[in-house]
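The chain below stands alone and is given in structure tokens; this is the form predicted alone.
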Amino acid sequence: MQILAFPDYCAQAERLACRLGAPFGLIELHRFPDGESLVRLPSMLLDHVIVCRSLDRPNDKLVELMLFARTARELGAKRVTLVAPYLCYMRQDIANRPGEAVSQRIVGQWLAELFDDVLTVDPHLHRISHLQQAIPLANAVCLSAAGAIGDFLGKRFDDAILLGPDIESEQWVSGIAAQIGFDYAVADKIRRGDREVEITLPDKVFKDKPVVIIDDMASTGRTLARTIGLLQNAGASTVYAAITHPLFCGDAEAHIRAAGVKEIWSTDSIEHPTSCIWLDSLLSDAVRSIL
């Protein structure tokens, strides 16, 4: 097998490649005035490849994994895979008012006709329990970035109170708290918009401790801020936040950090200045899995 990467994953994938002592190749893009994406695959391609794209700000790069994808067979590859660990589109898996597309439907099954393996982290799904109903593939697994999150966390903390900001987050909090024998909450979320939400915090003590909030992602950040605000109105000592995919829309990040927090770290899923906990062992172990 090889690992091939678009330039923006080239460095997690060359630690992925390097972990499975695969050859690594890059794939060339470039873009035209127009917005028309040229892609470019190395000319001689093994049985098997290894894409490795995160797909943060999608559109264009769907059209791009479908150019790579169908180029890639036309080449000769036997078998695509995908490493996408921030998957896309996979939030609307409802109609809300006739008419409205079911994106992770549509997108999950053009994925399933693009790829014979899809490989992510985390998926935000609201509805199904399997990324499986999402993406119609034998080999469509959904990994968990808990496990690097807590060795991160309990290489850095004697204790701490980690906290879920809704009750989504707590199957990433109680796995992490369980891993690293910290104790937990969860607190209650409402959401009115795409940038106002209304957070209560759960019946726990807060003063004096230090408190990680734990979240699958930050994308305008209000939901990290409100809470950071509410912890330290109840007097936490200090307020970290664990993020698995650093989306960081327009000024989140500036605005989770006028909030008050310490520390923001974020996994690798996705190229951020706050991205330090790497993932390259958690795609590594589930690749080989996949063989």
Second form
Protein chains: 2
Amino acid sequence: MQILAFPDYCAQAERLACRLGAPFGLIELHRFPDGESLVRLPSMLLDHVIVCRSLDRPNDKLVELMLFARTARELGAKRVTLVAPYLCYMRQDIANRPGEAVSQRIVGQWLAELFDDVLTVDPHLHRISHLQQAIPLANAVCLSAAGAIGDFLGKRFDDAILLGPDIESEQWVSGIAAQIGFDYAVADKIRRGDREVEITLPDKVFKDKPVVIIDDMASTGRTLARTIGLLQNAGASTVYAAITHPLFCGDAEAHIRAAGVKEIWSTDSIEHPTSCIWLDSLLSDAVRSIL
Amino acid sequence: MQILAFPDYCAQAERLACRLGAPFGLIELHRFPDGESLVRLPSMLLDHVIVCRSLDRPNDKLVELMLFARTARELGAKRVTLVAPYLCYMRQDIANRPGEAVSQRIVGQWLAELFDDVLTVDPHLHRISHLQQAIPLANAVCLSAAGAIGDFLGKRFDDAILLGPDIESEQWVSGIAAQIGFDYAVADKIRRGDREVEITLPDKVFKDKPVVIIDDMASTGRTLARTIGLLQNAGASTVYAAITHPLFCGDAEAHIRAAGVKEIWSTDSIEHPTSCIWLDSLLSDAVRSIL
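Return the structure block for the form predicted in complex with a further copy of the same chain; the form predicted alone was the one displayed.
To see the whole picture, the full complex is given below, headed by that same chain.
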């Protein structure tokens, strides 16, 4: 097998290749002034090609992935695996109004046509419980960064309260808490639009305690910023945030920092200055398991 | 049949629907802060749906077209036709270096999987002579704006020299010239990169004559600007430009205007302040012909 990466996921893919002892190649990408993309693969491909790229800000990347996958087949690759630590379009899983495209299913189906395997980390699934319901492949593999985040926090803190942003995060946050023996709680979240959320803290004493908010993604950052503010009001001694996917759209990071967070840590699923929790060990185990 | 349009091609599609006496519907489009798109179709679809959108700055639009086409099928459309006056990815028709994705073929194949018919205007084909070689559909229809441009120029001028930018434009420009009885010539163009071109004017007397440069697209505008400058040096009395597709990437239009063009006219294939040559008559005839 051979690890290939688009330039935006190059450093992480090289670490993965290194762990697997597999050859690494960079995919060349050029965007023309008119918005079209030119994708160039290494001309020598092995039978099994693993392409690595997270799908934040996804539309350009999806078209480029299609150009990649179909060219890889033409150049003789027999098996093409996608490692997309951040997967896109996983939130639109029903038509909220008649006529809406259910993009989770359509993009999932498309990825299943292009790739033989899809590996991802902490996808934001709401109403489905298995990634295969979105991506109809036997090898649609859903990994969790919980272990890596737990390891990281366990080395930093003797004790802290872990706080999940909503009821859906309970299983995930309780797992991390159990792993390192910390206390945890989950807040209550109601979304009122792209950027508006209403948060209620759980009935717990945060006064004079360090709290780590744990979330699978920071997109507009409104949820995180609001929760940080509420924890400040509740007297928490220090507030930190640990997140899997640092999307940070627009002014999200500034918003979160202005709310008074002491530190933000994220995984390297998306390259960002806060990325300090590496996923190469998790991903290399997963790649080995599908071979 | 029913005409649907994305918001960026709404006015033109309404004119087309009006000419065809067909019901018109607008596709709702929302782009989330994280770069994902939400597409919503009218919930009542007829058996034959014609979706209209030009594919300049294409990657977002291609993903949205896929969301549209697959949802239209789910909602019961039996035939889905794409009218894309400007079609994307038609220029990368060979691998210039080993390993390059041949995007013309890959995107063409993809459009053929999504749609039953594809209608376009003056696609920039180099090494293939038929659109079906790129889009394997019996109804991959290639229209020309030459007639509409000729009508427009014939009403504006008693006489002018029509100038094509390169040898590939000769057939097209000579056709317009014959239609309105004007003289014509073609320049010689060598491309040296995305933004660098070298132009040589034909051996012809331009002194004190009005010249209309005719081109199928203005992308970075470098070809047009350079040609305008050469015509000024050759003593042309006035220089105009008539183009099918006003892409105008970045500072292209400013560049062209700074070169000393008196007026720029373009078709409405892409909505732009220079769009004054309407394609609704051409498109409505073509739609009738595939029914």
